[in-house]
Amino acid sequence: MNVSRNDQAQSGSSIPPEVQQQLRMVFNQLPNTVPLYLFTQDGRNDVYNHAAKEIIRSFAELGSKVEFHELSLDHELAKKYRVDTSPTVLFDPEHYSVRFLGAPMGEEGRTLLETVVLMGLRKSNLSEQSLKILEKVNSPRRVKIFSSPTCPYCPQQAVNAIKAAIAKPELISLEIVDIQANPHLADLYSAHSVPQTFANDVLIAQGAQPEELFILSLEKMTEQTVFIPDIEAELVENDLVIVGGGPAGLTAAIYAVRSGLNTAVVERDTLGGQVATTPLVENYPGFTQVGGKALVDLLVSHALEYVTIFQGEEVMDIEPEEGLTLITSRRRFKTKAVLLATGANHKHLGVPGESRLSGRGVTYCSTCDGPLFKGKRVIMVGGGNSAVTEALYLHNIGADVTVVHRRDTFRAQEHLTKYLLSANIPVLWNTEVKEIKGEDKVREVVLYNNVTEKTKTMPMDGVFIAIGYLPAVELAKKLRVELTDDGFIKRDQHHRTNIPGVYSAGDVEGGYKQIVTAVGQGAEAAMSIYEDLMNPYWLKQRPASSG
């Protein structure tokens, strides 16, 4: 049945008033109505059924351009559209084949919003490059994306697929599966890490991708890692390009623009870096405790008041001739200075089974993938702040977690260690993972005690790894930037590297790897860059010509 406006008004809304006002303006400007059909059945996922009703009702209250139809799985339209899962949301099914299995809450609310807007416009908003690739798709693609409400990366991948389904509805269908509401489907596809993307039941991507890479993966039916534009991208000229959208890069952008520098931020992945997937940040100045994603949202909102952010673009090369030219997956940047705030990547154990079972029980993000392991046996490998924090998070959401640490003491801060021990989370000291076993997903781990020299095998459902990070210095190496013995960027007190015009900040420099430290380094680097561009130090270093 179609829910009346009176019924909706009485239901109340979970959307904050200030956000309601903004969404109402956006929805009322849509040229087309977007019908949303929610199919549920009592007794099947009732918690998610209720949540889906409340969320979609809240959207429908914001204007006449969003219609909410609430139906049961016994309805004839369920048979027509082949709906058999409760809850399932269909988006404008007469024009597109896009459905969501679950309740679009948390991070997935962003997916719901973008879907409504794009379908209301009846436009995909794909780039010209993506549309050119999509033209080559001439056979059906049944896309299935596994996501989670706690995954900040998932909306990016889901929206990529939604755009494709809108651009080519005759060939591309999309099913977004919430793994928390549908764990049996996640098990069926061994999708134990999100986001994961399948097309025609073939895995084509693990993790979020830039738009063009997603479309290319969809066309090639296998995961693509490099996209080279067919034609030269747009040229952007400015004073400073910051590579990396973590705390250091975003803070540097704010300070640089306030100093008068025309600045751009280029980020290939999710804004916020490691902070975006940190369950809880403690003692960031002004906050006793704050969620990592919440802190990132504040940083990004602040930065966007000053700077243009190019998200989903990977810097593929930097040419140092005649200034600095950055070549990304979409365009070229001609700039006077570059700040490398590229951060660090997760370290891997390097043991048999780790790579093969990545995304099938082996994971590096408890925030993204932890909810799938509620009630299951998992180990957290590591002994630093990240490992202990994430072990506590897994314990609190109901996972049966054991910490595996190769030493006899933690490197984590004392108060975190006390929390862990008071929670009675088991710890296997002096223990190393030697192998991760399983055919389609993690089944066992082989553990070695480096004191007793004994080996044992434990049945296990998941392996979470937090053993530190490796600096992301690929671009630095291309520029011949000097590195420290530990592999981090070597710089002076002004964050200058050995290459004139190239600077660094944040975790890529090494040091304490704290958010507050990265923020301070970003501010320092931006002010150094401003002073150097006003009075270039490298001109003073040139030898005088003989007369």
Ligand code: NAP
Contents of the next structure:
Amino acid sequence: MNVSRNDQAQSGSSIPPEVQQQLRMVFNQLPNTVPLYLFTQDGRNDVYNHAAKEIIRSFAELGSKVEFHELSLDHELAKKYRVDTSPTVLFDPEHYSVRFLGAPMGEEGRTLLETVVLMGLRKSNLSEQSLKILEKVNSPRRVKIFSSPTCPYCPQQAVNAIKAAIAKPELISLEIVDIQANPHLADLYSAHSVPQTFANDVLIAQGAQPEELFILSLEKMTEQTVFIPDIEAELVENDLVIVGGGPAGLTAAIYAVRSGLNTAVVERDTLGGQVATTPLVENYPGFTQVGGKALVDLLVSHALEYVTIFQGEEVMDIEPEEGLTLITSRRRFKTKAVLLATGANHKHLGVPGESRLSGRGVTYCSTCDGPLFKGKRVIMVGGGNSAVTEALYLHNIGADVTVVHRRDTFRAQEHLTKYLLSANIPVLWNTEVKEIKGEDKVREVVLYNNVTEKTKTMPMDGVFIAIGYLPAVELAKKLRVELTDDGFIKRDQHHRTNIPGVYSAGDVEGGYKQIVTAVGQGAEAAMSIYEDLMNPYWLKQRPASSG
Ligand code: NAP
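Next up, the form predicted together with this ligand. The previous block was the form predicted on its own.
Expanding to the full complex; the earlier chain stays at the top.
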């Protein structure tokens, strides 16, 4: 059936017609109805009240499985369920204790959708590994997650918590707090980056976690970073495992599957890598301007036509025995080839106060956390494309931003630099951050001018850091993959590393670190892997005396 933009306008829904059709099918198959109660009060957060009504109405119009109840904060049910914030959405409150404070817009739409589906199924869909850990939780956990509509990492953490609240409704309650609609709550908890997760008012995680690590953190009530699954974890056998779901990994997946390789992609965090948090991309051919997340969504939909993506799952170890065995937080893969497309992690300044105040005003993601700093004083540290692009984004959303750069010229492309200067964004040249100060949150920065050799202290609310990336080579090191002197993976023109069957692509290889080069490297690596699996070069290289 052909649907036009007019159909969308006529239905009054903000959901595109083709997506409406898919959702209708999914909702109709749900065995249970999901009642959603939206509590609002006129005059309190009206913009968000209106948005929440519109979004939930659009869902309820998609069939009979979502029941929408619009109530005022004066209603007796508000008292019964102790609702005092406008807007608040309660999800099937007779069965579960899950609420959303704000309007589930933007990225949070995914959280809304997954909650409806899981509650309609009355299933947590937690992995066997997670359920085993959850069995040990035997006292109440009041989980609170701070999230934002512009944060692509947030739905992963919110869905982890929703699954836990569905699996153990008698002990686990969940409140997802949109920081844009509830800045006072974010201030109260000093939650100035998202996602941040509290249980019984104790901070148990900053950032999104793989599901099993979230459940373990919830059980232990402190952030966990390592989880090794039981040996009985599911075993998957295939031709190729791609570690990393950024542009290089996803492109490689498309090429590999189309060549006939049985392939899986494993990604610990959000799909799309650094591009997912890039406010605007202006140099990807075919798009004059495209939001980073919008480009990622297109790439992910394309890849999903071909490949299974294991998202929110972390590769903990790789053993180069009998082929290659990868141990993830959820299963084991026995595979013939591994492509390391693990990308890079943001660099830290390494100054006093940076790590202590991380999430308390120090942040590395302007799209995620920028909206909390509207009308506030922030600095953007760095002089490359990222710093300039993100400074423009912060300026455009109303933050009072100053760029701090250690030299007197930018490394960023001239085109971007011109934008920044024409927007009259102040730049402190030849300036280094020496310290970030504040007890509970960022209050001041100490800046040193390396020409005048003068130091000054400036009052500050936020410190955004975009000073480049370091290659993510932890797995490569475990496999004894050789690295270059700069710490990137060393590979030949076929993207082969020194370990037979192990390849690399994208930013982990160094080079130009552009989206367009990453997708090219992903395609090259996949084609090379296909040729090698058909005709393994490592068998030809065996010394003659070994036979
Ligand atoms: P980058 O190009 O490596 O630039 C890092 C910047 O941070 C440099 O200006 C550097 O100063 C400064 N810096 C590094 N370490 C520092 C420290 N310890 N203290 C203070 N300043 C420090 O990193 P990026 O901007 O994140 O970009 C990474 C890659 O992504 C690049 O290849 C870039 O082209 C690409 N990218 C492209 C776009 C786009 O085209 N729209 C957008 C984002 C990123 P110096 O200049 O003095 O070395």
